[in-house]
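One chain is shown next in structure tokens, namely the form predicted alone.
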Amino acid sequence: MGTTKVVPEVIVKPASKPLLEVKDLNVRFSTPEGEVHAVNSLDFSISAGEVMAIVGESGSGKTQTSLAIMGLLAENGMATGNVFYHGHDLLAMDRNQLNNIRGSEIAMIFQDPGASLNPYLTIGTQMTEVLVRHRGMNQATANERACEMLHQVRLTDVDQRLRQYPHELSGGMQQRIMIAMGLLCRPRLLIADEPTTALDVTVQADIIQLMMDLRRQYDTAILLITHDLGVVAGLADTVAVIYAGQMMEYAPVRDLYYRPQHPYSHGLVNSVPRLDQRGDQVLRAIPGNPPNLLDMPSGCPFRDRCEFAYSDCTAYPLLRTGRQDSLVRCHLDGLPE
């Protein structure tokens, strides 16, 4: 077993200039046991109005990718590479420069709204301080904008909500408030980390519809971080499948569902119940566990769990062009029928 050397690769996207361009992003964490390679040479880009999803199992590097973009890694974490927003490298900015962009140009909806909202401050205080800080509004104008945005996320009794503390609200209400806070300054890019986790299905559907409406209204680009392929199907244009911090497949959402090219993508799709199949369908879990990020195996990181693995898989596969606009990191030229 040894550390896999990952060769930086460039994803070729359409000629239109992207809003966000991530190049050779690596995230490392120093731990007492050694260095954890959480994200490895990740490349992707997002254009205005586009919704791109990053999917994968827990621990695949999804959330660390989003935190690296926002400059919010833990103290023992370090990001290298480039994250260009409108041509400016976010990784090269100092804290003051990042603070001028975070919340204003780029906003993030965190995975756990209950943990992200300040329990000691009212919802109104937490919402209006964003507008005062980034838009220079006075308190009265900021209150009006906060009320308007709470209506946008379909909350009722908004004056009362502004006076309440987070613990007085349900999980669905907290998530809607997080979305409202993220969109207060009408950012160009919204990063949504598991925005429907722990919500019941009716609230999930409302959140998805809300994000679609806001995308159409403001031409906001969305980077969706999730393990829920049902949410991806309803919202995303393109999907990046990552495993052990590495891009396994990149494809338009329809292609990924109907003809996945990587065995890992194939396994993820087959583990989701589908309405177009019989009710007695058998869901197939992916066997085994993800690799130890402290001691990555040589060759393909997925080969020990792959039902299609063969001798070539002991060599590390490079990211290559697949069908149409897709990319795949696999030695197989298409999955067996």
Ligand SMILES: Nc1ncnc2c1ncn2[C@@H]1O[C@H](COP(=O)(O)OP(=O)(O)O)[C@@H](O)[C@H]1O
The other form holds:
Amino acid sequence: MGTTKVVPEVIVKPASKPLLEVKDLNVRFSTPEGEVHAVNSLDFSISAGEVMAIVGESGSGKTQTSLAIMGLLAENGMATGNVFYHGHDLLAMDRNQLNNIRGSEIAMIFQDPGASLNPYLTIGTQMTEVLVRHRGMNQATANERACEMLHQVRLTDVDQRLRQYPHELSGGMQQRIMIAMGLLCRPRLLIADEPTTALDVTVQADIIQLMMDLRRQYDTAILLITHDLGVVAGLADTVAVIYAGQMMEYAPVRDLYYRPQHPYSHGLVNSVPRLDQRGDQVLRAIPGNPPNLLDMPSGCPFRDRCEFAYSDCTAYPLLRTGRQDSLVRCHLDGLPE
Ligand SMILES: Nc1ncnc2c1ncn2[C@@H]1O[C@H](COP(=O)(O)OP(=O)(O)O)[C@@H](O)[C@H]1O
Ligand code: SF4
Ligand SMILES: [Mg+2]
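Would you mind giving the form predicted in complex with the ligand, to go alongside the form predicted alone above?
Below is the whole assembly, all chains and molecules, this chain first.
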């Protein structure tokens, strides 16, 4: 009797694991004044194709979080915890392993495109170098791919652009080129640190629209870092609000925008101009300053600036489950009306 080959009719897919999983991430800087606690016990994860935003005021640890993920902290900085990418800990990798992942699997674009582009090389040389080095392409194929990507980011006269040097292009064009370079190797994750902050308002809207289109087309996950909650409204799926390097609230973007649960998120939302508000409504910035990262106070880090602070707030609030799919670090169970 011959053996019967059993072919499964249904192929069971393994449960989808997060693309990036950040666990208990801490970033410390040694300085002559003492140890700066820039990022504190941060946990979050991003799935394939998801857009997650990290929002917080200037100095809240956004850039250091992304630099720690990419292994690019300054000399006096030290990251601890885990950053699992496809299950492999980036923080435990050596320089070679990280170099292989940077640019090909994970790409990063920064606030100031002018500073990230090499002023001495043409756009064409900078773009094709990446493909030749990371993808082993020959020069002709790399040129073709570079042209294609410049079209994708909606630049015109692409042959001319490839021959130009960065200073010959406007800030908006430079940022489009940075996005094109970021996406050249079809990364699974794009980290965009304040990608529109240095640009004019009209150009900002164009760049956001462009990122939305590219995300749809390539299914790239995006970690969008910004101080401007207005930027995330149309682009992100989920938002993490951070303050003094700590997660204060994590929620789907609509919930965070329309029903913030943390007093700090509430303050941030109130300082964003919104289409559904009357033009004469005064926007309120949150009064006061963030705590000293060299000497973090005990209790809730937002206590000095919180209009709802009460006696319990001298104890450190744990991150607790909030409304559906959200997390909140606050003793209050819901904001007073
Ligand atoms: N090399 C460094 N040495 C000491 N402190 C640093 C260094 N780099 C950043 N910091 C501090 O880390 C904190 C977080 O910075 P950052 O992540 O850049 O904030 P942002 O949210 O504006 O991106 C800031 O207080 C900053 O001064
Ligand atoms: S724990 Fe207290 S001080 Fe902190 S945000 Fe909540 S109410 Fe305000
Ligand atoms: Mg920053």
